[in-house]
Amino acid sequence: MSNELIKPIIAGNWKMNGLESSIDELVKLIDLSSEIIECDVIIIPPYTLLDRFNSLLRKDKSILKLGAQDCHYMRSGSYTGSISAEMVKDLGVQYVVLGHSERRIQYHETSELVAKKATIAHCSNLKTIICVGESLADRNSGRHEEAIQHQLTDSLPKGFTNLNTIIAYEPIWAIGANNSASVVEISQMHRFISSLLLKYSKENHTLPIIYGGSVTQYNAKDIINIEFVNGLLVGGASLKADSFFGIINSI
């Protein structure tokens, strides 16, 4: 799938970072990004900042979009400490990240649970960014494609389409390692994921596939130019407006 067919998606995942003072970074990014039309830019702050960020984005009529870092697999109920898809949608959220490797590893979330969350997210009219990624052991043993195939097959919900789903490939061994996967490794895996999606249908072959794992303003351009790479999922470099805009601007 040619990169030109899909508008690049640049998503900034703040993870468990950000306080009230972080609003200044968003204000700066809104100003820097006021004339961007070449990319879809998504900001994914912690839950505590979603309402404030939504208010600012609406007030400034910003083109930036808002995402949440997770949601529960039930619409509502006795789930202390959890947040539902309807709740984040009510805060102006348009996207939700599901199946991030940190959730899979730290909270033992299975691909089947990811699929349940994606189903409820779609019912709430949220677009899902479904993450897949192999471990270093899988990569070194040559089982990386098998691992991704299992994750992808089991994480995608029934009824997913290129209008409500984005796939994020994040090799676990590259996240926060200051060393992204190589151009060859990224190209091979994105091509493989694209071929898997083609088996579902020709329509779903056009699902955007974005890359995440130690993305910076210095390697973003090289990565986005790889065939079958339709965008970037950025971690630490998205916390500061200057570095995140540097990534956006490099596209």
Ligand code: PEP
Second form
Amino acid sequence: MSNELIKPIIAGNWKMNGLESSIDELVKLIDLSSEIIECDVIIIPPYTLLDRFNSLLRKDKSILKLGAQDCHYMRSGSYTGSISAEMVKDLGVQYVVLGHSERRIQYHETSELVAKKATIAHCSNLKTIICVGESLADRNSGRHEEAIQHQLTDSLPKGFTNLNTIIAYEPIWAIGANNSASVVEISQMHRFISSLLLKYSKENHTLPIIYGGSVTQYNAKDIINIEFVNGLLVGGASLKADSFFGIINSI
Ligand code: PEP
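Show the other one: the form predicted together with this ligand, since we just had the form predicted on its own.
Zooming out: every chain and molecule, the one shown earlier first.
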């Protein structure tokens, strides 16, 4: 999917950060500037802030969309401590991030589990942001394409389309690092992922592919201008309203 076909997607993943006091400034800044912002902005706070965010957004007018950081693979049941896709949908959420490398590593989530979660998320009318990314060892041994191909093949649910699924390419070695992947590395991997998606898609089209890994207001513009990059998934730099807004503004 070449850059000019869709609005850039800028998503901010707060991970396990943020309290009520973190919200107001960001919502104000983005709502005030909504007329000039030409991208889809998705904020992905912890579950505890979803309802508060939802009540602050100017209904129908806000360009800010809400995402959840995960959901369970079952619709409901005896899963103490878990949150279902239907529950987050009920809070006004439109997107859910699945298969983030932190969940794959810290919670041993497999690509097959990611596909199960994506299926249930789509049943609840959530759009999924499915993360894939190679480790430093994969990259250093030249197996990065193979690693991504495996993750992608196994993580995509049966009914994926370019309307319900976004792919986030996040090389693990570039997350929370001082530097993002280089323009050449991003360009090569996004082109590769795009060609795989074209092969896998029943409708013969690729999906939006966004990049994540040490994006800041200083490198966002260069990255978004790379062919096959349709947006950005931002971690650390999304936590402060001014740096997240700086990224949106630079685009
Ligand atoms: C992430 O964890 O998804 C991420 C992209 O983090 P950061 O922007 O801090 O590298």
